[in-house]
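Given next, in structure tokens, is a single chain: the form predicted on its own.
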Amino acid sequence: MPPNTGGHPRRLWSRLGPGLPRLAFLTLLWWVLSGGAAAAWAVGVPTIAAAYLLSLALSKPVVRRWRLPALFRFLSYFAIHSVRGGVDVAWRALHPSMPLHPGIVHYRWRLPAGPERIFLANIVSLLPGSLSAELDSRSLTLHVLDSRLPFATALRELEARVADVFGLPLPAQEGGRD
């Protein structure tokens, strides 16, 4: 019998650990779909296992490490800008002249390709006055209520905060409009 080097649990964890959130999601999804019925687990366990193995074959789990202090800073930034954007949109909607200048803005990515870009695009859509319209390998296209505003500056700051949350370095080059 080979000596126990203590490496086996780590290897097992390194293989299974990153996929556990996915497995938990599939289990939760089954629980919701089955209404929590105990009899449904006889079918649910093999179904969840098959779905989990298939998902691993199609897409390897990637470990993302969120930096909690940066996440709290980001959440406060997001809350302030959400309220500020909401007030601005309400003011524009209620103003007699409706000072709207809708337009399309293209912003060149500094974030590397991956879920962080999706996260940024979704955050932009949650902020009042802007909507992510298209993503490609080079840039993010936004629909904005007032294209005269300095969106490139705001997006650079938001992108830097997202990079901080994920602990990613950004290139020195400036992101901005195409």
Partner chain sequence: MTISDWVGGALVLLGMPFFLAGTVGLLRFPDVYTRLHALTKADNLGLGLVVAGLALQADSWLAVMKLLLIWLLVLVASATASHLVARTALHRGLAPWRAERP
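Switch from the form predicted on its own to the form predicted in complex with the partner chain and print that structure.
Next comes a single chain, given without company.
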């Protein structure tokens, strides 16, 4: 992050800003869990403060440029593929001959190292026919239910969508089979 050269309010924002979404999320979480009861805030405020400090100690907040339109596109993509993944595996499980052609495949990352890779690896496990088995600095290792399917194309698309949600640039070189 470049140093902030703006006026005082901007400087204050640059110090407090990165942690605020986290604080807002924890507050929302408490509100949902406590059912909005007014008396619960007496316990809630110290609990939220403690959880916030603990989360800051465990991981530093970074500024993320979330793109809301991309996020909504991603959520609908995710919903459709969750249904396809569930139907696909249910069909394979219930089919008398159990059509399976599993295999291990590797996919070379285009995403930069960071939490986005873990996010992608988890999403991959929820999509049709793929399960993330290992991630290292170079590639993502997957177990697939049908190794004859064009997994690399699907992964490239998914990776581009994740990059879009987090506002990350992807290198021009092809990700793909390792």
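Residue numbers count along the first chain shown, from 1. Here the rigid core means the biggest group of C-alpha atoms that line up within 1.5 Å when the two forms are laid on top of each other. Bear in mind the structure is a predicted one, so any value in this text is a computation, not a measurement.
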Handout entry: Threshold 2 Å Cα movement between the two forms at Tyr52, rigid core reference
Key = yes
Practice task
Examine Ser34 after superposing the rigid core and state whether its CA is displaced by 2 Å or more between the two forms.
Solution key: yes
Exercise for the section: Establish whether a shift of 2 Å or more occurs at the C-alpha of Phe166 between the two forms, with the two forms superposed on the rigid core. Expected result: no
Problem - Rigid core superposed, the C-alpha shift at Val43 between the two forms in Å - result: 13.0
